[in-house]
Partner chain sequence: MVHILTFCTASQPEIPRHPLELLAAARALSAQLGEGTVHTLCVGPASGAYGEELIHRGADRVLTVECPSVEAEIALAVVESAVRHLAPQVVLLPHDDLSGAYVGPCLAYRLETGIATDCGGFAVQGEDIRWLRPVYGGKAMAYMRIRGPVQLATMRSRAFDPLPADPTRRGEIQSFPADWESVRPQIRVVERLEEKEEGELPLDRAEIIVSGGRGIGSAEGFAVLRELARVLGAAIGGSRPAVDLGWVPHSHLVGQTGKIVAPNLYIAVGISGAAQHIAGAGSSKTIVAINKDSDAPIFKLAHIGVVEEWEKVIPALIEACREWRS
Amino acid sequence: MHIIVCIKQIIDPEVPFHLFRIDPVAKRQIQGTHPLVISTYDEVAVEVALQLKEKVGGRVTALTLGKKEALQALHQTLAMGADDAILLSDLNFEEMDSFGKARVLAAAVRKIGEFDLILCGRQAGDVELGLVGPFLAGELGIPCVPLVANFEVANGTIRMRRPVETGYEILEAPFPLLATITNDTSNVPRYASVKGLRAAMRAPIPCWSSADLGLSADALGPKPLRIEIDELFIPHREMRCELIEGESGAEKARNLAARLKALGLIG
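May I have the structure of this chain only, in the form predicted alone?
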């Protein structure tokens, strides 16, 4: 079985809120000196792929769009247990929307060749649109199953376990297909060992450009953009502390309820 996992490198979401900066013209986060990490759900997707590989065999290929810095994320997937990694990097890739990214990823998948399963995180940890996975399935003409937690394979089909409000539902489909992965107690990402990291840093990672994928600049952007971000900003947060007085706990409770009603927070 060949599993392709599409990942994205983002600014670490654990960076303190007050350190985030936005470029209001380019409508994107400013990296500065912030560390970069694999987007959370994409890292979960890598874990799900590795679990499936351990069950049925095969290989896992990690795929990402980005600059040279994205090699760090790909090396991490190799250290976790992925067999191959490919970087898609080109100046023409930098101003694309989700449609354009899906088009590039689809071209890379076709260049890779045969596959059984493509996994994407349910959404990226920065813009959280959750569109590239479904668009990629559309580009390739294969089914897309969203919000899957884990898999079982039997008799040439794949069985998917998907969390819902009342528990889990089980879906079954033939290969090939694409699934977007959500977090679950069964797919917490493993840590890469020091030995694995050292070996991964020595592994060669090919870098494919638009020319390698047979994609013309006209097909990539910015003219073909179909999704436009109208505004990107950091919400303003205002906090106030108000002390409720009273001689006893009961009196304080009554005063608190009265104040909440005055503010329109309770009826």
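Note that the rigid core is defined as the largest set of C-alphas that superpose within 1.5 Å between two forms. None of these values were measured; they are calculated from a predicted model. Positions refer to the first chain, counted from 1. What changes on going to the form predicted in complex with the partner chain:
Shown in the overlay between these two forms, fitted on the rigid core, is a CA shift at Gly156 of 2 Å or greater. Annotation for Glu238: C-alpha shift under 2 angstroms between these two forms, rigid core superposed.
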The other form holds:
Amino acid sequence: MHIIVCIKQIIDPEVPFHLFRIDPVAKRQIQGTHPLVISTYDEVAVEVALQLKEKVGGRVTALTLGKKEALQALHQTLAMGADDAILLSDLNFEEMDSFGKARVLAAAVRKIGEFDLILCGRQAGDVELGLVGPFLAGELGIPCVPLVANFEVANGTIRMRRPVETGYEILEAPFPLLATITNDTSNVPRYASVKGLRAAMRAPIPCWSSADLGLSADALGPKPLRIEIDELFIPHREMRCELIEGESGAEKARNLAARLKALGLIG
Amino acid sequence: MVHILTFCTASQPEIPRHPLELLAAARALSAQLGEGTVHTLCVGPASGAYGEELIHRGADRVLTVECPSVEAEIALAVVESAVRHLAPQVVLLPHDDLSGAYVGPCLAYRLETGIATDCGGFAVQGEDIRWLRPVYGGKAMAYMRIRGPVQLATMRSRAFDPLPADPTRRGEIQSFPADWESVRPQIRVVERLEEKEEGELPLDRAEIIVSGGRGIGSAEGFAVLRELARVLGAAIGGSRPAVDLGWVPHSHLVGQTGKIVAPNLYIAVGISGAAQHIAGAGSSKTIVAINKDSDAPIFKLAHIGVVEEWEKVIPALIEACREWRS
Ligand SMILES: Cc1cc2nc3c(=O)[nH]c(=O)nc-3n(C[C@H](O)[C@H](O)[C@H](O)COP(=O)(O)OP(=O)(O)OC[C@H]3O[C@@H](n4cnc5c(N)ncnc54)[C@H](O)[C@@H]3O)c2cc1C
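Take the protein just shown as the form predicted alone and give its structure as the form predicted in complex with the partner chain.
Below is the entire complex, every chain and molecule, led by the chain shown above.
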């Protein structure tokens, strides 16, 4: 089984409100001193790929579209257990919408050749559109199975498990297919060991440009882009938190209960 | 004339809130764009029964498709055929697991049109629509511009309040001849596993929600929170780590990738207050935070805060509430 996982490197999405800054002209977040990480759901997708490989054997290839610093995300994926990694990087790739990104990823998948499964996180932790996965499935003409948490193997059949309102759905679909990945108890990403990271740093990672993929600038979609941020701003939040005091936890609890009761919220 | 198409799935006897919110959004948009009509495509076994109410809540025309179940590929095929047939200028879909993660994106791909997902509003200037949506987990907001033959957006729940039912509103209800029978779904549900805790209230209708995060520390800890929820008649919610650790089922996740809730009272216990969590709880009337770290971001987002270890607060809170009850 050959599994391709598409990952995106982003600025740590866990940066809290008060340290979060944007550049309203460039219309994006300012990195400052915050680390770059694999987008949360893409890291979950890597975990899902590795677990499936452990069940059925095969190979996991990580694919990312980004600048040179995205090599770091690929090193991490290799250290987690992926077999190969490929960086797609080109100046032409920097001004694209989800249509263009899907087209580049599809060209890379075709260049890779054979595959059985493509995994993408359900949405990136920055702009959070959730489009590249379904668009990539469209480019490749394969089924898109949304919001899968993991794969089960029973009697030689691979089934997908998807959390839904009432519990879980078990799904089947013909391979090759693309699944977008959501989190649950089964797929909390493993850590990359320091030893693994050291080895991964030495692994050769090919970098493919638009020429390598046979894509002209025109092939990346029309300009102006079909999906674009027009204006980015930080919403104004003014909140004064009323702190409940007390000598002990129990006293704070009683004071809280009394306050909530006085506000008509409980009791 | 601007025509807007909204989408409603009809698989339960009662109309859920979300498609009614879409109608309120569609009417607001229609009023700003100048006159036009709002059509609702209503798909599923109960679609006939929804028609009249959809008209009372803002639709001018309801197109029903009575198929036995609304599987993803069938929904996509039906919506695509309606969009091609009616050629609306704007299509509004609910941002839920079906439409936000599948129907919307796949439709955009097939129509080669831009799409804005998870929208909470819009700004209209002349004929130009800019779609407002959260980015960076809700730490920033973006006005998006989308281009293509149709303006396509998925709308997050709770962004609009449904219009009050107006029984004097008149409109047409007709069946839409979508050929769903020839769709051969490739994705098949082969098994459904129920995972409901006995007597647990659903999140979306609860007046009070008690929600726990990583700080609860264990499933046993969550049992104490459940006791508080029982005493208060509250639903139980959780943050992403609480779901990943198996303390609450996925359907009780609150946040950007979970439920958007708006109860009277939201009690967040052992939750740090990440933007992605608050994105789902920020519309609650009153947010109470219980966290041992006075620097936790949640104290910048909550109305009432208790800086303390939850273990020292929750049992006494349960006691205090019990005393009133008896
Ligand atoms: C794209 C994306 C989507 C996401 N969607 C969601 C979503 O829908 N919902 C969601 O919740 N998260 C979501 N997240 C994750 C989110 O960013 C945070 O990681 C998560 O909400 C943190 O959960 P937490 O507050 O439980 O844990 P933590 O951030 O680890 O906080 C635990 C808190 O517990 C406190 N604590 C510890 N011990 C105690 C004690 N004994 N008593 C009291 N307090 C204690 C600590 O002080 C701390 O503040 C998403 C992330 C991304 C990138």
